[in-house]
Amino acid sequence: MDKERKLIIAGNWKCNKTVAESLALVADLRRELAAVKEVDVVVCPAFTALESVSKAILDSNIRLGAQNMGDNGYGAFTGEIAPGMLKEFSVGYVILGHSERRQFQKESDALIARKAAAAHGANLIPIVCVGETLAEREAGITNPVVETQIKGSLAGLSAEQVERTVIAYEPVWAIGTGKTATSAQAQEVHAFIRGVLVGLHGDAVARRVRIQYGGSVKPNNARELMSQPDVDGALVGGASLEVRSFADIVKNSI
């Protein structure tokens, strides 16, 4: 597939997999995806498995991501993870502002912006998540909701930092529900997001930002979704927990 931007497909394992299970999954993925060069493949295990998985993917084409981090460095922040702690395990990416954290941990756009700045300060690439709920889509306010999240969650970042940020559009109504935005619906919002980025930092920067789709991505819908001009990859949840489905999503995207 001829894309201006290299596809990035990341598996968000969420609160799943023991260390042993994580190692088994990543060993299988190494074998299945060894020949893949056209896609940046990222796995995001639980914090407890980061060190083990980091060692297991050395010298492979799989990169390591974390599912969250704090907005501060080291210090009196009980329960938080500092960016430097992630770097210790060769983490390259970090998911920020996932809809589950926005919903259950009440994370705000302002907090996500601080985390994104902290990630860039540690040379981590943030995957910043945005997306509307079913009620918001049905009310016809998808665009203003997403625009507010984009502008708020990237506030304070330089154009260069925004260019190195991955945006993940994840319609909340399609996460773990089996419902998927049609390829046309996904493309429409991705194109809108790119337009918001043009307004913030100009066309040249916006053209280089990778925008993933997240929301019940499966092997059988990956190719159509990735064929859209502004869909630059996927943030995969449930389907990333099983080697066959995640590997097939990656292969079907090429």
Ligand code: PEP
Second form
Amino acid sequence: MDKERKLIIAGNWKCNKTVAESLALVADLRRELAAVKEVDVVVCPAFTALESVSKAILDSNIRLGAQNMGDNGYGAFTGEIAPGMLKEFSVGYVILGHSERRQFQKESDALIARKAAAAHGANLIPIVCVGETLAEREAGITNPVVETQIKGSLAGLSAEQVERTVIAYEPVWAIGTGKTATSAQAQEVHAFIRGVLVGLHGDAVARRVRIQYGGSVKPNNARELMSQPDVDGALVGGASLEVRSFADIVKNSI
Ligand code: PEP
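How about the form predicted together with phosphoenolpyruvate, since we already have the form predicted on its own?
Shown next: the complete complex, the earlier chain at its head.
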């Protein structure tokens, strides 16, 4: 598939898998995806498996991501993980502001913006998640909701930092529900997000930002979604927990 930006497909394993299970999955993925060069493939295990998975993907084309991070550095922040701690395990990406964290941990756009700045400060690439709920879509306010999230979650970042940020558009109603946005619905919001980025930092920056789609991505809908001009990859939950489905999503996207 000829794309303006290199696709990035990330697996968000959420709160799943023991260390042994994580190692088994990543060994299978290494084998299955060894020849893939056209897509940046990222796996995001639980914190407890980062060290083991980091060693298991050495010298491979698979990159490592974390699912969250504290907004401070080292210090008296009980229970938090500092950006520098992730760097110890060669983590390259960090998912920020996933809708589950926005919902259950009440994460605000302002907090996500502080985390995104901290990630860039440590040379980690943030994957910043945005997306509307079903009620918001039905009320016809998808665009203003997403615009507020984008502007709030990227507040204070420089143009260079925004350019290196990955955005994941994940309609909340499509996450883990089996309901996927149609490719047209996804493209419409992705194009809208790119327009917001143009307004913030100009056309050249906006054109370089990769915008992933997330929400029940499966092997059978990946190609159609990835073929949309402003869809630059996928953030995959459920289907990333099993080698066959994740590997097929990657292969079907090429
Ligand atoms: C997610 O949690 O980021 C996600 C997209 O989940 P799923 O693929 O299971 O809908």
